[in-house]
Structure formats: structure tokens, C-alpha cells
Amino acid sequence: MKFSIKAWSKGGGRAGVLQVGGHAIETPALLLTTRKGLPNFIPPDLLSSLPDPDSRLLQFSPLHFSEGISLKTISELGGLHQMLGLKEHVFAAVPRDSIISLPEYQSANKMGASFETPCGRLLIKPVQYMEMISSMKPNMWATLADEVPAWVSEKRNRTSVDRTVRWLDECITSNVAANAGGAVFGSIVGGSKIEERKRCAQEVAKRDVSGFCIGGFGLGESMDERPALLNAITESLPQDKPRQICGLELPEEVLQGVAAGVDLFDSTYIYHLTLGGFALTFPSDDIAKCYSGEQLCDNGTDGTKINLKATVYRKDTSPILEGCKCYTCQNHTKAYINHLFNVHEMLAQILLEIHNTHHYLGFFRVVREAIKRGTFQEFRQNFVESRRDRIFAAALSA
């Protein structure tokens, strides 16, 4: 894996290129959230309909495989790439996702991290985690972390940092680490304390890692206190290595991360939108048009998405978004997707996730262009203010 920075913008954003798995992927980039290595709804044969190579990054949690197929079988098949038939995709492993593998800080101890999963509460030790990584052979993987929410005591917070750094050493020096392959991303925690965030980042930066995975966000901290935490971390890290983050979902939150110098983001936002029947509609084809106020608030939404379960779309024969190049908008209408939701057909989620993924990847492309043009700060300000105004207008008309 190689990483290089190509542009900086006023406001802190940076654009780079991540070379991994035979692909050159521009950053900031989106890691597509998966369950057991595949998107939640999109079938493998339709992955090729998404923008390439932006859609090549797939994120998964090894804990997804706690039930079903054994690690030995996965290893014998040659890892996830071979087992899933996705040899041209890039897999990034993280212990936690924000959907089905949630950290449970109260049950964690010095032996390992605890997670709430569909299989129940699991205590994962570093050696167990490395056995998973060795069997699955991802292109990139984050080390085990003891993530805690924002409200824990200072003592518990310090303990989480100490454990995370110790587990990092255990992961990279274990006997199976040599067989794991892939680029190692050192996990960084520290809760809502700037001092602990700095301490963890500085300790992890001393280790021989290829990048950094910033954890512990989306666990109770406010958006107002987040910039200081993010800046404390990134200012303590070397600039020539990529930074990944888990827990920032909304576009405004992603822009916070970009402003702090984060390069890779997860996509649980797409999953939650799709599950609720929402389709993204904010303009993203051109920076000058993005959030220019051309599109009005629709049916109680915030003007950036529409609810395709709403009855108003029962006879709407237009695509989700005029001009969108995704498979769904090129072939289907709002009325058809509304019908699919009404009869509880899974195809509704498939078509909607295709559109939302395509659209959100476009949002990241717009962000990269803004950084390259040196207008990221203005773009971010306009984006956030316009979205806030639309939400306010929707609330008044409700």
C-alpha cells in the first residue's frame, strides 16, 4: 500500500491517492459498509454498476463471521477475495461497525474487547482477532481497540488508551501477524478527552503501522466538541500516512472529518437511509450547483432526500433524480420503487442502495474537487448552512 497527498485546501482538507490492491483510489474516499464482505442489499453482479474505482473499497468486521463458516474454511478457500469472488476489490477490516458489531465497554477487560453482535455479546482477545485477520487476508486491517463512549470516567478512559496501545503491540508482534499480510492501521481511542486522544495518537504513531484508524466517535460526543478532538489527533500524526475513521455518518460529520485531515470514511449512513426508504437527492454533479437552493423541500424531508414510501410517489413516473447516471435512475421510476416498498419486495432496498451509494460517492468526488480547487472551506460552509436552512423550512411547513 502506498499513499501520497496531492493537494491541500484552506480549511484543512487534503486530497490524496491511495494505491492498494492494484487500484489508485482518490481520497477522501468512502468505504462501502458490508455484512460478511458484501453490501447489505446490492448483489455482487450489480457492484460493477457503481462508479469505478471509487466503489472498490469494501469495509467489514471479522466479527460478522462469528457464526456460520469457520475460519479454517475461509483460510483454505484463500481468504475473502477468493471466497466471495471479488478479487478486484479492496477489503478493509475493522473490529467495530456501527450496525451489528457494536463495542460494549462495560464488558471489556484487560484480556480483550467486548462487542454486541447477532451472536450475543462476544469477548475478543488480540490473538483471536489476529487469527480472524490471518484467515480472511484483507488488504487493510485495523488493530483491536477498547472503544468507550464520551461519558465514561477519566480512569476508564485512560484504561482504554492503555489497553488499545498494548493490544496494538500484541497484534503486530503475534505469531500469526506475518501470515496476515495487508496494511496495518493502528487504532486510536481516547473518548472525549483531548489529552488522552493526543497521548494515544502519539503512542500509535511510534509503532510500525501503515496508517491510522480513528475510533471512538459516534459514541455520545457532540458535534461541537468533535473538531477539537479530531484536530488533536491529526496534529499528532505524521502527514504521509492515511487516516481512517469510524462513526461519522452524516454529510456534515464527514465534512468535519475532512477538515481535520481524515482520508477514509465508512458508509453506514447509506444503510440507514436505505432501510428507511430514503433516497438522496441533493445536487452533486457540480460544485457550483451544490446546495445552490435549486431544489425545494419535499414532503417533510430536509430537502436533501425524499421518502419513497410516501404515497405521493405512487404515480410518479420520473426517476429518483433527473440526470443521475446510476443503474436505478436509468431504468426505474419512483412509482415502481414505491410499489416495491408497499409489497415488501427486497428489490426496493437493492435499487435504493444502488442509487444512494452512487450518489454518496458523487458527494465525495465533489469534496475532492473542492479541495483541489482550494474552495473546500467555502463549499463546506455553504453545504452546512443550506442544509440547516432546509431542515428549518421543513419543520415550519410540517
Contents of the next structure:
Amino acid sequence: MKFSIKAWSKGGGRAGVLQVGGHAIETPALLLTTRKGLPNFIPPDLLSSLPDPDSRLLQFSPLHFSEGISLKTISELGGLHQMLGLKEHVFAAVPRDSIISLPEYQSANKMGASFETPCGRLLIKPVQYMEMISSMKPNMWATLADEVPAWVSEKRNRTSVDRTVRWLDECITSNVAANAGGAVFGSIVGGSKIEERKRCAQEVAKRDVSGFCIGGFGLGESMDERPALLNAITESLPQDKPRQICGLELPEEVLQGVAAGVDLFDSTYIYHLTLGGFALTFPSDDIAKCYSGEQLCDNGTDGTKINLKATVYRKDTSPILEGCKCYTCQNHTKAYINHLFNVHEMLAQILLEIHNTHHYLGFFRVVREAIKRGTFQEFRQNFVESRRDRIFAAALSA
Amino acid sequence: MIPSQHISAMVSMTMLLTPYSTVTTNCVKPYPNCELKPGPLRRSDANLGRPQNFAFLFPPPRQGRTQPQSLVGAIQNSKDMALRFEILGRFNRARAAKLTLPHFVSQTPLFMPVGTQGTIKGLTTSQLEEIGCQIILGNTYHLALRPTSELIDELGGLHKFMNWPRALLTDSGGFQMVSLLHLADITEKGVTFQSPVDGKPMLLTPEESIQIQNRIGADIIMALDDVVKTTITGPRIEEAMYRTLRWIDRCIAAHKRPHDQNLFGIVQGGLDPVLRDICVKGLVDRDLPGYAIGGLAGGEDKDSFWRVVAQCTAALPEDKPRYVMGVGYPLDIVVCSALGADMYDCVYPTRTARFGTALVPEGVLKLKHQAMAHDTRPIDQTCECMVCKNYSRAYIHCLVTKDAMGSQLLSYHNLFYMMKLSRNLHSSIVEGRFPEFVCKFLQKMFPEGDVPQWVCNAMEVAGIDISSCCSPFPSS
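Having seen the form predicted on its own, could you give me the form predicted together with its partner chain?
So here's everything in the complex, that chain up top.
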């Protein structure tokens, strides 16, 4: 794996290129969430309809395979790429996936990290984790971390940093590490304490890793305290290695991460939107549109997304978003998707996940453009303000 | 056997192909659609001389020959048909044809997947096209509830609504009512039931069913029939059969779009060959674009099932498509095709996929089974579908019943299997190797030679020699 930075923008933000798995992926980039390696709803043969190579980066949690299939069988099949029929895609392993693999800080102990999964509560030790990585052979993988929420005691927080650094060492020196291949991303924790965050980042930076995986966010800290924490971390990290982060969902949160110098994001935003019947409609394919005072929709939405379960779409024969090039908007109408939701058909979520993924990837593209032009700070300010205005105005008119 | 002296010159060609419509001796076009008045069935039909032995049910096998194209074409260009049915090849009773519908040109024998509510569960229209689906079924009952036929009509018809460029078929809604609603009751007026929305008593009449289907806009629509379970005996079956014939007249009268929607009649009559015969003749009298064999696939024993299919396919006109409703097991489809049927529908392939079962040449593969967890082979080594090319049984095992993706992938494979079966049936008949195909099919499914007796009986009537597939001492 190789990483190089192409542009910086004042106010933070760096645009780079990540060469991995035969692809040159521009950053900041979105990692698509998967369940057992495949998207939640999008069938594998429709993955190719998404923008390329943006949609090549897939994030998965090795814990998804805790039951139903053995590591031995996965190895026999040749690893994840073979097993999932996605040989041209790039897989990034992170134990936490924020949907079905949730860090359970109270059951973690010095032996391993604990996660709540559909198979129950699992205690994962570094050696077990490395066995998973070595049989699955992802392109990139984060080391095992003890992620704690923002409200834990200082002592617990300190322990989590100590454990995470120790487990990092155990992971990379384990005897299967060489066999596993893939680029190592050292995990950084530290909760909401700036000092601990700095300490962890500095320790991890000393290790021989290819990148950094910033954990412990999205677990109870407020959006206001986040920038300081993020900056504390990224300032302690070398510039030339990519930084990945988990737990930032909304576009505004992603922009916070970009401003602090993070390059790779996974987000469960698309998943939650899709489940709720929401389709993203905020303008993102044109920077100018993001700035302009968009006329408000008069049907009570906030201009950033629409809920296709709403009865107002029963007879709407227009696509979700005029001009959107995704499979859903090219082929189907709001009326049809509304009907599918009403009758609880799986196709509704399939079509929505395609559109939302396409749209969110488009947002990332616009972010990259803004950085390359040097106007990221402006872009971010306008974007956040216009969204806030729309939501505020929609709330007023409701 | 054919009393040719009664036949006028104009119907002689029709008679050659439909030897058992001799009851219509004096009628060339008995019931033109626009002049039809609903009325009681002509009871005289029931009294025309019937031979006491039932050998007439099983005509001698026709030697394999291809129907001359021109003869077939001349008969079907009736203004009341929105389809063309051209037989391209035969083997005895089996036939492969080109069925031209308003939205799509399809090839029979074919299987129609069931897309109950305007979608096949978990599959996109582009995937369905890739799989090779030609005609899809929509359920009138469900669509009339949500999103309502008026809305579908307003938005341009079901094809446009779901963006399906190929052909659609809607059923009448009657079957769902009887099977889904506890308090459904059938009277002469129609099917009375309690609305599932608000509990109000409602009535589905033949007229209403056709109107709803006219609004939905499918290429083929089904008449409302009085369907009874085959496990029921007694006078109810006879009552249902005669009522079906009375209702077909009402359906024909109510049909506003005969130029772009084909109304198929449904043959009822339970397992009674006499009743079935009356029903066939009555429907054939009405000169419909196509005919369905209904009231089967409901739990009757297989030996009775194939005999009813054989009788009906022998009696229905050669030049019109024959649709056996509710038939979905691959074995049943092969047998019915050998007996001369053309179209099939069933929820089985997609429903069984959601329970983790895959269709394979050997029968079924239960992916939920613990043994699958270590099996690194594809579901079916001979299958070229996206699922078999990319995924192992072990991976699908860890998905099924837990993740939606599992049932999506299995539905994809199962439908691919059914469409491949349809294509193989069609091409093997056209290319003159149908018996070989049937034998290979049976050998794969019954490698020990234990082909069920009913299949052997049916193939005998179909004139297909499957002795190579059967072990010397078959269990009966």
C-alpha cells in the first residue's frame, strides 16, 4: 500500500491518493459498510453500478464471521476476496462496525476487547484477532483496540490506552502477522481526554505501522469537543501516513474529520438512512449549488433528505433526485419506492442503499475538489450553515 | 372418432387441431366479445354422447413433426387476441413455441416467477432480465389493496410503475381471497370477503376483477374462476365448474381491452374427468386467446394431478397457449411439458430460497444444513449464474436465514435455474432432442433409477421412453 498527499487546503484538509489493491483511490474517501463482507442490501452484481474506484473501498468486521463459517474454511476458500467474489475490491478490517459489532467496554479486560454481536458478547484476544486477519487476508487492517465511551473515569481511560498500545505490539509481532499480509493501521484511543489522546497517538506513531485508525469516537463525546481531540491526535502523527477514523456519521462530522487531517472514513449514515426510508437529496455534485440559497421544498422536508415512506410521494413519478446518475434514479420513481416501503418489500432498501451510497460518495468527491482548489474552509462553512438554515427553516414552517 | 360429417368447412381446420371441440358443430365464432350476454351454460352440451371408456383422454402419440407455420398463422390472427402463438417444434404432445405478447416475444415452455406486490422479492428488474425472465406474475389481490389499481392506472400501468419492459400476467384475485381470508365466501355474484383494511364486507365480482386487471394493464389477464381445493369432493366441484363457465361470459363482457390484454379462461372441475371435459369444451367455445388449467397444485396426489393435465392438454386447442397454474417443482414442469403444456407459475423457487433451499439438478440443496458450513464448492457446479460463479456453499450457509443477502442470492440462483430449465425445454424440443433431455434430467434427479411411478405413467402417455432412467424393479 502507498499513500501520498497531493494537496493541502488552509483550514485543514488534505487530498491524497491511496494506492492499494491495484486501485488508486483519492482521499478523503468513504469506506462502505458491509455485513459479512457484502453490502447490507446492494447485491454484488449491482456494486459495479456505483462510481469506480470510489466504491471499491469496503469496510468489514472480522467478528461477523464468528459463527456460521470457520476460519479454516475461509482460508480454504482463499481469503475474503475469493469468498465474496469481490477480487477487485479493497477490504479494510476494523473490529468495530457500529451496527452489529459494538465495543462493550465494561467486559473488556487485560486479555482482550469485548464486543456485543448477534452471536452474543465476544471477548477477542489479540492472538484470536490475528488468526482471523490471517485467514481473511484483507488489504488493510486495524489493530485491536479497547474503545471506551466519553464518560468513563480517567483511570479507565488510561487503562484503555495502555491496553491498546500493548495489543498493537502483540498484533504486529504475532507469528501470524507476516502471513496475514495487508497494511497495518495502528489503533489510537484515549476517550475525551486530550492528554491521553496525545499520549496514545505518540506511542502508536513510534511503531512500524502503515497508517493509523482513530477509534473511540461516536461513543458519547459532543461535536464541540471533537475538533480539539482530533487535532491533538493528528498533530502527533506523521504526515505521510493515512489516517482512518470510525464513528463519524453525518456529513458535518465527516467535515470535522477532514478539517483535522483525516483521510478515510467509515460511516453508518447510509445504513441508518436506508432503514428509515430516507434518501439523500442535499446538493453535492456541484460546489456552487452547495453555496446557493436553495429554494426550500414545500413538502415539509429539510432539503437534505426525503422520506420515501411519506404519502406525498404516492403518485410522484419523478426519480428521487433529478439528474442523479445512480441505478435507482435512472430506473425507478419515488411512487414505486413508496409502494415498496408500504408493502415491506426488500427491494425498497436495495434501491435506497444504491442511491444513498452513490450520493454520499458524490459528497466526498465534492469535498476532495474543494480541498484541491484550496477552498475547503469556505466550502465547509457554507455547507454547514446552509444545512443548518434549511433544517431550521423547515422546523419553523412545520 | 371425429364425427367429421358434422363439421362445416370453415371450422374444419380448427377441428383437425382440436378434435374434442366437436360440440360446437354449428358455431363458427360462438361468442364474439362485444355481443356477449351473460347467461346460463347450454346444458345440452352436457348431454352430448360421451363414450363410456376414457381412452379418449389419451390420444395416440403424434409422431414428432413441426407444425407448418402458415397453417398456424392463419388461424390466430383473430381480432380478439393480443398474442401470437407459433409452434416451432414438437415431440409428440410436447411443443416449443414462440409466444408474442404486446410487451415481449417469449419462448415456451416457460416458467413465470411470481412478483406478488409488483416486485420479485429482493431482485431488481435488471437482475430479472439478466436471469432471463420473460413473463412475471402480479397478484391482483395484493396490488388492488396497495397501491390500488386506480393508482397504477393513473401512473401508466404496472409495466411503467415497476419499470419492467417485458411481459406481465395478473391473476384474478380470487385464489388469494379464498386462501388468505378466513371469511371469504363464494356466491353466484362473486367472492364476498371482509376487507383486510377495515373489516367492511366487500364483493369481488367477475366484472370487478376484470376491471382491476384492465387498469393494471398486464399482457395476460385471468378470468375469475370458482376455485375449489382438489382435496374436496362432492357436488361443490360440479357447482364450481359450472359457475366458472357462467363467470367467463361475464369476464368476457367486462373486458375493455381485448386488443392489448389477453383474457385466459381457467379450466376447473376438480379431479373428475367428466367435469373437466365439460369445462374445457365450454371454454373452448368462447374462443379465448389462451387457456389455463386451474384447481391443481393444491395437495392432490401426483397420479391424479398428471391425469388431469393430460386430459386437458389433449382437449385444449393446439394453437393456443396452455398454462398450468401453480406448478413449480422442476419435475412437475418437465412432466407437464411432455404432456403438452406451455406456461407455469409458482412461488416455490423464491419462497424456498428464503428458507435456505437451493434448486439443483439433483433436486434440492438445503444450505441451512450444518454440513454446508465446510463445503467450499459452489451450489451447482454446472450453473453459470452469478451466485454459483462467485460463492461457495459455506459462505451462503453463513448468510441464510440470518441476512437478507442470503435470500437475495438464493432467489437469484433459483430463478436462474428455473429459467435455464425453461430454455432447455424449449431448445431441446426445437432441436429434436427432447426425449434425451428428459432422460438426462431424470437420471440426474434419480441416479438410483427410482423414478416415481406417476412420472413413468405420465411419460408413457406422453410417448417418451424413459426406460433407461428407471431401475429394473422400480418401487411403485
